[in-house]
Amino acid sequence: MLVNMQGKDVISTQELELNEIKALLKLAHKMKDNRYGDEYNTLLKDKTFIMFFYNPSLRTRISFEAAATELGGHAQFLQPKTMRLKQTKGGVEVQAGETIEDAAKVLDRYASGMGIRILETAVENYGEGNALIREYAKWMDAPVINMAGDKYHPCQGLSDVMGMEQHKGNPKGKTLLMTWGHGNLARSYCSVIENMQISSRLGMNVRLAHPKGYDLPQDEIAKVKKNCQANGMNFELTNDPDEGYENVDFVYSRNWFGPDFYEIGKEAEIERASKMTDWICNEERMKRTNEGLFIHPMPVDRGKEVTDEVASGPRSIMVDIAENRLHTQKSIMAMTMAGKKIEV
């Protein structure tokens, strides 16, 4: 089957066809193997990719800029706070300016694609970042790529799976442990949700472990359960920090905030999470896995989410996954912006 994604928005992998996911991964592997090859280095010749950053970044900005450059194009960095865009707070306009509709229609004439990064600290309520990304996508013909929103992170999810494939082959039938870790960063759900959704789409068992009171959004977990059921795989939940490690193939230890985060605030969330020190990925627990590999989207909160022994040890593939962001993003841009077609 020849997969054509030209002009398609990439906001969540759950919304992509399974063959589209497979095509993106196939192309990403080929691009990594032939990083500077002539087959790819002019795909975005003379094309501009606009990057809206509502939140700061290390990996996202550099990887997208490098991706555009290696495809022969140009990535332009923009911070909405420096532009004359209409801004509201609590439903009240606090800065006059252009609506998203007007801005999107103009940007659509300038660029061949746009990415938006808007995390939990840039919005007042969960889901507002995702809504903003979709509003831009509504008014633009050029593809809009979610570079990390408050709900989803498709580029990270694809990069996680690419790392799994590199080290353990086809992930189908293997088991992922997604476990909460204590920490001082009060992190959002986007990478966690994205990983479980794409892993379950590709036929993996999913085991979720977190303390009571740290439930993830139930509508998103329902999608994970449905994916597992469709593939004849298992979804398991535990509130015990030890229980989940038995015979798993991949361990993803990540802090995330509780459902009441927007009511209690960041400081209260950090104080609460920092007390649950037993929730950490360590070597003793990793020994109970099926030669399990440690994965993480980075930045990693060492000594809290995971020990240095594991994070810097031979079973950690988190740096490989960070590198994969470059290659999966190149594949997304090539297929959606340049119209590269892939046979799967």
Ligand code: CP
Contents of the next structure:
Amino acid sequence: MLVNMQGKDVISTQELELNEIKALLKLAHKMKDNRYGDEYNTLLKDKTFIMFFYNPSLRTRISFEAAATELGGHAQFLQPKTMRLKQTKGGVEVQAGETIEDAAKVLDRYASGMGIRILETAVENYGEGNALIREYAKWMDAPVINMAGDKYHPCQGLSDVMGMEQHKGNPKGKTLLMTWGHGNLARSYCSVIENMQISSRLGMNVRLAHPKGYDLPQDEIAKVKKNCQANGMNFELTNDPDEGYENVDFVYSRNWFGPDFYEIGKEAEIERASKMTDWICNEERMKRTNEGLFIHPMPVDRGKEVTDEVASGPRSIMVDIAENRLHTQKSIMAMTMAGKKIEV
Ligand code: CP
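Alternative state: the form predicted in complex with phosphoric acid mono(formamide)ester, after the form predicted alone:
Time for the whole complex; same chain goes first.
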């Protein structure tokens, strides 16, 4: 399999070709099986990857840095507060600085690729983080990798699917339950959307469960439905916390905020969501699955999204998935930054 992704931005998996997704996953498995092998450890020799973070991270930062090291390159950490980006308030410039165009063009001269993380708490309106990532991508020739924006999280989606493949083989025809979980964190849904889009793309049935009022962006759900339809699979929606578990292969229980989050704010969202305690993945519910596995992007809100018993139990594969971040990101960096086509 020879797929040319050199220089390609990775902003959401839905925007990748199916053969690109398959090649990225195949290479990630090979890289996991031969982690320190000579085949891969010089692919980024002398190359720098910039990790530009508007928001905190454990997995993404450390796994990208380790990925660059294992490919023979270097990852450099960057935060907006250490830059001179132009800032305006009400149309008035409040800090002398430079435009994204200028910053991006300069960074492009130094690095072979750049990752950007900008989540909901760093923006005022849904979609602004995604727009910023695309603005950098517009001005850079080097690939821009989305390290979690307010809309998508492609590295997480690839790692989720890699974990599903490791434990249950080809995901085609299997069923995913994506269920809302209560909690005190008011979380964004970039990982949730990403997972449903890549799962449906690869031929899975998707069952979505959430309380009334917690609808996800309908344009993104429309893509999931279209993916399911194209593969002859089912998309189902329920507002019941219990009924979705029947015979599913994977359970992804995750809190996400309601569509009015950007108006009502975090405190009001938490006040509302923390009361719906019946929305939790527990052992009793897991027993009704098809020997279902628990998946989660982490950090996990134990006792709220999922019980400790399930999160630490034998059916939880969330730590394997967290490990996969390293392998899928090595695969992405090699495929987009190595400067040569990679046979997989
Ligand atoms: N899943 C994920 O992106 O984790 P971090 O926020 O720790 O990077």
